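Just the one chain here, the form predicted on its own, laid out as structure tokens.
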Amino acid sequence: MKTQRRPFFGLFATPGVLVALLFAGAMVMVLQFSVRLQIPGSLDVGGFTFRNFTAMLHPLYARVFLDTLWLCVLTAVFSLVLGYPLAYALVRSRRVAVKSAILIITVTPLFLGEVVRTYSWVVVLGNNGFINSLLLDFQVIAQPLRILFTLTGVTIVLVHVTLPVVTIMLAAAIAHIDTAYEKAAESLGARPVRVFFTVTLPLSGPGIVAGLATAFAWTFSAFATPQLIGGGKVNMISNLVYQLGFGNFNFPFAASLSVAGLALTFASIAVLRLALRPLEKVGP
């Protein structure tokens, strides 16, 4: 059999390579920083050692790390909650104009950068921000709400980020699925409500796995957010790298945090495609 040949192959794979050495050699030069002592002091580095990776066992560490998984877990699944229905009603609405409503709502935060983004809903969440208003005009409140500065608000904040995407990946999904399947249900004396839960939801499982893992990995690295919203009182790893790095200038412990992170959000993404591994065998 001939095989195919592929004369700009080579050219168009260059760019890709050369970016993925860039990215190897800047990753060998961060793991190489995380086993070497600090220099009180100076921006030099000291020899080899593991004391890195031991100290991140200091319960104000640690805590860190729970908050982070915590905050992932949160925004992940508010952002499986929320973004169904609209992609569901993405795909299956017959009028033009609601799924042009639902696309352009949908779509617009991937437009905004994200401190702007970010900016606005500290405007939003604040003390005499939108909702503390409307709700005091209304008077069903007292006193205003704490929602900037807490976990509640950050994790509103970073469901806004990944919804988006989170709903572009499951309305893919359910655009694949065979319609044919569910009118066999109804004709079998299936209820909308069973045929959503027995059929649709299942079959569209490869969605839902992708979704999660992709909100989950996409919030474990943020920064702007809870460093704006969480106003220092919300850390995440990200937000500790850069305290430790560029506040205190102690870059091998800096490197040795986004080791661990990165390891970390490699083995949540293991187990949670591990646990899902059902939900993506019943897809179409």
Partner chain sequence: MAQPRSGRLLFWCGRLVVVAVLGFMILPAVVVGIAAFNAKALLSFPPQQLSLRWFVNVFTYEDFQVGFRNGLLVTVAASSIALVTGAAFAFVLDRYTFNAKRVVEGLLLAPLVVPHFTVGLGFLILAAQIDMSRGYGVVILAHVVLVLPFVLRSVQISLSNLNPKLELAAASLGARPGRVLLTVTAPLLLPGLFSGWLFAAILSFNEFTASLFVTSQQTQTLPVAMYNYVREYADPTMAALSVLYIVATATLLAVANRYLGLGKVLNVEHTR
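Shown: the form predicted on its own; wanted: the form predicted together with its partner chain:
Left out here are the partners and the other molecules; the chain alone remains.
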């Protein structure tokens, strides 16, 4: 008798494989639509073409690509800078209440969804919004500041959207640093600042890289934020894809933009990882 050494294998693996195939199918659809001709006014598509990709070179679209990239970079960097102290406090704080408070405040927005969060910021940043009312009331300014519909406004909200996930990833990295390293550095006479910059920060390198990459990808995926905060003045690829699909019913072009966007995301993350190779390699 040969023993069955893989109990449950088939039963447990099948659903996962089916879902993977489903996802692969959806992505293949996007791919194959991206090289098809549009039939105006129809969801069906025509023959094979590369025209969708050459059309993207138009300055109008190139501008959106550049804006998207720039917003991703800004958001990733700001999320990192703001997220690190938060993550550090979350992991190293001794009081459970403080830990829980930071955790809940950080994690809740992660689950609120883009619409609620973006809408809240409209209320904060709008012409009649919180900040402008406050500044006008105290007569700091005479005219409402225009924050909505600007790159700055979109960046602020995007940072708010990606900050939680970056913080969580950084916290995971910091949590796995053996405090013995820091104690060793201290015992050798290093002051807290030096310990932080020579031990803690380098050892959290892998978390920093992962956090940056995730922030980049998430920002790229944002739709409601640039749509509502950018208000058509600041556009990202996602807005363009939606506009082309549901405004012009040009699904092939929407698909090719998605493909280009995906390629851009992966390329950017690869470049980022390559550039930060030394950071990632650190540690035991």
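What you see is a predicted model, and the numbers here were worked out from it, not measured in a lab. Numbering follows the first chain given and starts at 1. If you superpose the two forms and keep the largest set of C-alpha atoms that fall within 1.5 Å, you have the rigid core.
After superposing the rigid core, the C-alpha of V140 moves by 2 Å or more between the two forms.
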